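As structure tokens, one chain now follows by itself in the form predicted alone.
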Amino acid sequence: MSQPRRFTETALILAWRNLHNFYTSPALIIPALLFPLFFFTAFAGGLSNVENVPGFDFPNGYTAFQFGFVLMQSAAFGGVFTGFGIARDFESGFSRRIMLATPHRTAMLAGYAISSFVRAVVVGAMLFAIALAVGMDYSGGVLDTVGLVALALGVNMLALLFASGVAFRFRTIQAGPLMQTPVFMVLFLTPVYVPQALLHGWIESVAAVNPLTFVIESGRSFIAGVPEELLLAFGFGAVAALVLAIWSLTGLRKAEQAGG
């Protein structure tokens, strides 16, 4: 069997296994679907009067404003939860068997990435359908939607690369808080509830230098149909992906040296 074919088969088998485990396990699929819906309902529904605050200038209303954040949040958490799956596979000994079966261990990361992308697309589509059903004003065209999806998948990939780097190094689900907490904190140090212009105090200063602010704001601009800050958002994504890919691959190398 050729090396490229073996790489592809290993990646697809891992992707299928992770997706099968995810969609057949209520303990995994229910939180992944309900958490984003909970955040969307709590933020968009419970804080809807924020759109009447002087200075709230997002043209599509508060539901669309919050959808832009929750979509990116759900994509990020999808990557983190895939990292949990990597850690569980190491605890069960499955990853060790995969390492023995393939000379190209990067196929493992590729397989997890595929499953992470599929999960992000499914959850994102669910959120989009629900947001439209409750009256979200969406002004984006086809290209805007493509850009929004690309941003969300980029966030998903960044979260996966970070979480996988942790999982490869610790190889235990007990490292879950190390995967989730930094991602959670960085996300919530962006303009979550109000536009950046309405932030005050230390959160304003932090949000102004938080690179994910550009990603969140760019995603919201796609929803409004007037894309902005694309260079900053996608430029940050490219640089962060390179750095986090190194973090993940060096973690994989440590897992190899430790024998899985």
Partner chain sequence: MNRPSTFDQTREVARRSVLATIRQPAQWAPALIFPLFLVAVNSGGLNAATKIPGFPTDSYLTFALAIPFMQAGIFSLLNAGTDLARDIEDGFLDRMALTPISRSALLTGELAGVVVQGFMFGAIFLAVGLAAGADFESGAVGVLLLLALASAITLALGCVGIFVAARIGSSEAVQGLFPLFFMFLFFSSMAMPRPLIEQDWFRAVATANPISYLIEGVRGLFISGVDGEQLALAFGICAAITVIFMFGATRALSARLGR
Contents of the next structure:
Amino acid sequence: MSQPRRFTETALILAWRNLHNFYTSPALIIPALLFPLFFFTAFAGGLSNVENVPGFDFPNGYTAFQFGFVLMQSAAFGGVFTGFGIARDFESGFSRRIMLATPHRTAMLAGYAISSFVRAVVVGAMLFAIALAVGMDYSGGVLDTVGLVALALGVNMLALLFASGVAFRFRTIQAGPLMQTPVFMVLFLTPVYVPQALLHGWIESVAAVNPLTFVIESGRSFIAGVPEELLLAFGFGAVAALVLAIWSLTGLRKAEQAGG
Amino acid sequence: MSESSPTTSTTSDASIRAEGLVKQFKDGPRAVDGIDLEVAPGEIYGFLGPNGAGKSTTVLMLTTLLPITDGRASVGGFDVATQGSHVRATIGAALQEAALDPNLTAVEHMRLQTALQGIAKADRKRLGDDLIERVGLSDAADRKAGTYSGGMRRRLDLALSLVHRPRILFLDEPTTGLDPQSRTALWEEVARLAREDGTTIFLTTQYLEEADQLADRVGIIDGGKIVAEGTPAALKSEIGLPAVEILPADPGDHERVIDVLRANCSYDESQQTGNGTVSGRLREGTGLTEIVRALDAAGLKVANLAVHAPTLDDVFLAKTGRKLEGAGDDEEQDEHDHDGHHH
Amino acid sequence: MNRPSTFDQTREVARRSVLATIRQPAQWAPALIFPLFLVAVNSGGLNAATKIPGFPTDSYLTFALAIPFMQAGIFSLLNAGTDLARDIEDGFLDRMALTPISRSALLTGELAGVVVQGFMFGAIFLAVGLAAGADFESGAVGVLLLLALASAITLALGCVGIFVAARIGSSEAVQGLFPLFFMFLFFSSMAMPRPLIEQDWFRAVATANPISYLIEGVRGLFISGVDGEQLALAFGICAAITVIFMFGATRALSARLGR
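Can I get the form predicted together with the partner chain as well, since the one above is the form predicted alone?
Following is the full complex, with the preceding chain placed first.
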């Protein structure tokens, strides 16, 4: 078999295995589906009065505003949870089997990435359907929707690259908090509940320099059908992807050095 | 891949060869401390030693999973350090703690492994089913591996390592934790692989019996060094002649029996078990007959008399000053029954 | 040998529980840092919400400071439960059970660490909140009431953790409670006063949710001063949770220890 074909095959079969595990074990799939839903209902339901605050200028209402955040949050956590899976595979010794059998160890990372993408798409689609069902006002056209999905998948990939770098280095599920906490913090240091202009105090300054702010605001602008801050959002994504890809691949190298 | 072709192989026709192999962990012990070994094609090589002796570290280096600190090693004619992917294509490995995914069935594991090994699509299903049958798991083929017993897990692990028909097979403690029946079944399969398929097998174990029964040659490792190597028979004969054990009919005769043994055997105070039986090792030229005659001459009655050929444990004891058996074998059975102690 | 008094027994188990808590910063540090982080983020992020007509204070920080008290309670539930479950799993409980200790002394002792933690965290949250500019309207008596309520909340939730541990005996099951209790917290009056919750279904859930009243008890001391009715409700709910789950835990432990 040719080398590129072998790489693709390896990545695909590993992605199949990860997804198979995900969709056949309730302990994995139920939290993955319920958590975003839970955040969405708690934020959009409990805080809907916030849209009456003077200066709240998002045209499509609070449900759509929160959907913009929760979609990105679920995409990010999909990547982090895939990182958990990598750590578990190292802990159980399963990764050794993979490393012995495959000539392309980067195909391993590709396999995890594919499964992380598929998960993000499934969870995002479910969230989308529910948001529309409860009456979200969505003004995005086809192109806006493509942009929104691209942003979410980008966030998913960044989180996966970050978490996999941690997983490759520690190779134990006990490193879970190290994957989760930074992602959680970066997510919540953005305009989560109100538009950036209504932020107050230190969070105002932090959110202003947090690159993820552009991503979230840009996602919301797609929902409103008037895309904004695209260059900043996608530009940041590209730079971060490069940096985190290096972080992840050097981690993979470290894992090889340590014998899986 | 910047790896050279198989023509740059080592000069000897050994399947596995290591010279001065060293593994030094950062801030850690020198787990492997200068190992030299050679395994011929088709040979079963038993790597025997207690827990922590460096067996697994050696296997991880030979299978390219762990970088070598110092020394050289080649497997199947390929250099372990520079021709990793060729080595991996040549070998199969079933490492400690059968690394199975508890959520996948045997069939699904086969599907994954055959794809990873690049087996042609058309052959995958048949090959997988054949191997599952060969290790006797057909009945459980569609059950998740998480429900398997220890023996079944090891058998599936072995089958998975055979997917690409490796010429050389590494088995790291394949029977640790198995019941005697599963152990025997696995031994038979391993022996068959060497006999019928000519597979070279490198097997680590902490069980003397396993090395004795299965291995053509044994290397004894302790503290990261090989302390003895040879066929089990040769190693045992190095120790010397069989030992004789005598239980006097009258416990009061204990000291006099020792005197008889002192006169006719090599008697070692430190080797006594202290349960009334007296033992000594036969000397060259002295047989059992001489001992019996001497006992008769002294008028000593014997309740039991037995002769034991040397075991690999004796070899280990002689080389390291410690006994091997039970060294890492302290699994405890926790049988708390909470309903058991009512007041 | 004399049979040791129940007080002595409880004190010894309690000492172990307190020491074990102090010596495992990995257990309590997140319970301290995580809630403070969230309150810091939310007080800035949601300060605009104070502009909603009828909002009881003009400082969202003051409003949100009650949340860490609840989060610390949830962490104490997990820690107390995990500690007991681990004692069951690794046989430590069996060893204790072979001594003449009474099971109520055992459980009370196991909870001591949690109560101490609740008290300390209450003081820290109050100090950090005041330093960051929050209002506190109920004076010196209010401080005592606040610390008492913080201890009562951690005790009550700790009993829930102990009950699950004694009943199921697995630390994983206890950890599994985390999302459940977060759900209770999120669907309460945590982020918005109940009258200002717009969605009817959400307001109904928050009104039926006992956690709302615990939060409102703490929050009242910050925002409006000592309110007898509100505090009685909060302490009453804590007492009810404590009694019910302590009783359940004692029974479950009896079944487990066979005495």
